[in-house]
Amino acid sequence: MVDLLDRKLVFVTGKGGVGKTTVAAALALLASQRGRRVLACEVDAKGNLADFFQTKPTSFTPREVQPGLFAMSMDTEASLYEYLKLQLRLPVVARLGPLARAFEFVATAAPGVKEILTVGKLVWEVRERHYDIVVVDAAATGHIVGQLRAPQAINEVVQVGLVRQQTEWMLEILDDPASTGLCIVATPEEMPVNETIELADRLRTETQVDLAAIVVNRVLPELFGRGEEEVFERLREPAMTAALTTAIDGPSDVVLEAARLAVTLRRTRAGHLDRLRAGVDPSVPMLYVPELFSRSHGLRATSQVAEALAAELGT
């Protein structure tokens, strides 16, 4: 079992709305304090990764957010005209206009060539060691499959010449457990638990990119025990209730509801973790992060996430 971090290019994916940004960022915070030179790129040019490093945002070049942490967004034009200059040995394109036309005309035509100059350009780094290791904050579960298909897909239409060989030495990377892997983040609740098993079971029969963990965000502390429980519940006798009532001067009923929505929630929330650690490789590590009870998403929340991580990976 490899490391999660030991890896040169992780690719953090999620149902929307799980953390999967936040994740992402905490990743690439934790690898850069362990001494390692690091990429964090966020695939949706219209995402807020800038936000988590509180630093301005980001474009397809690197900037340095924070020591020995650089992040980029991905840009496929970009991507592409990088690809001419660099695979192709052609001189740096004087009018993009014409080009950028033709080039929306073909990946609109041709499936799959955004995807590869996304996932291009990322191993593309690796192989050129740039980076101790690329964090990529990657397409959603339903998209995520379809960007790491594209090189082979590929592979498969074209049998002979350049476009065969750039695919192959990308698939070599990717299809390298010691190199690649794809975290999958999840929140303990249905449908994203669904997903993500849903999402494991893909990528094992229709890739071949090692599934690395589980990070699973948002997970409530046990507030009460049994003990407590039991508690609670003689406090909600009629007598009881009153007499509390009449010793705090005020209702008392909210502080009792207040505690059995903590109990249901964590255990309902427990429940889904049951089936999700049933229903993926049992091999594959399940990392917790808990919840922060907090609405900012700045380097402080990053921080605190990134030491979650550091204490479930054993760091």
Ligand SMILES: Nc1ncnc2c1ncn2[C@@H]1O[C@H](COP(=O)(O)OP(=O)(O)OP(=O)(O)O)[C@@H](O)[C@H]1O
Second form
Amino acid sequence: MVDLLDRKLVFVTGKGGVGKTTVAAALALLASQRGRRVLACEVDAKGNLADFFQTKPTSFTPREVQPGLFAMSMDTEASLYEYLKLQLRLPVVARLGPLARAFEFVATAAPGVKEILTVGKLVWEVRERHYDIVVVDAAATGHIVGQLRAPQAINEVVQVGLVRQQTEWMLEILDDPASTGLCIVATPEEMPVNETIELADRLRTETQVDLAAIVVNRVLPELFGRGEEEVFERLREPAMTAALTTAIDGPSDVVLEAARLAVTLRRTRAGHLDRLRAGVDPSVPMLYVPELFSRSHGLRATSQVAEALAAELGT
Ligand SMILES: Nc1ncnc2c1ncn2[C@@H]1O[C@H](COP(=O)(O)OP(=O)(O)OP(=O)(O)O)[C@@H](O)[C@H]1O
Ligand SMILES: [Mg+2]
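Hand over the structure of the form predicted together with the ligand; the form predicted alone is what we had up.
Below: every chain and molecule of the assembly, starting with the one above.
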């Protein structure tokens, strides 16, 4: 099993809102702190990756946002222009006006076009060795397989030599576990766990891309052990509650209810975690990131998550 940060291309996915961008930003930051030259790319053009580094919005042209860490946002049309300039040596972009309209038409009509331009750009950055590692804040669980399968899908449909040449080198990088890995983020909740198990299955049956790690995000601390729980139960007896309320001159039942909620929440989450562990290949590393109780979610939170991931990766 190749370590996550030793790969050259890491896609971060997961159900909406589970912490994909948080984890992608933290992995990128961690890699840069380890001396790597890093590109962090968000696939969603309307994404908020820049917020996690507390910097101005990112664009298609990568910008250094931390020492050794460059950030960009995917733009499939810009990716097409870049490709045409590089591959076909088309001169001025100004001449591409009609092409842009054609592109919109083709991209809307033919599935896989936007995906191939997205994945193609990322894999190209890897092939050209512009960076040591490219971390992608990728599509959510529902769309990631389509994105990863784009070169394969196009390869299966288009038999033309030129296109095949273009997709084959992409597949070489994507299908090589030493180069590429997928990282699924999940919170210990019902739906994120279900989607993670389903995606791990689809990944194995529909792609050759390696599942590099599962990040379990927002793990709650164990506040109370068995002993304390018994104390709480005793305190819940009516006589005790009445005495407590008199002693503190305030509603003790609210405090006890909060303690019970903390225990229940942690237990339910532990149940989902067990399900997750049982539902995926045990050789896939699970990295645990704690719930952060801070209010702000900028660079400081990104550093904290990076620290947690570093401890989990043993780096
Ligand atoms: N470990 C954590 N502790 C506390 N809050 C967290 C943690 N991880 C993420 N969050 C918060 O959860 C929210 C969603 O996180 P994030 O934006 O990374 O998720 P996402 O999966 O990228 O969402 P989307 O699907 O909308 O792109 C943010 O407000 C983020 O700060
Ligand atoms: Mg996001």
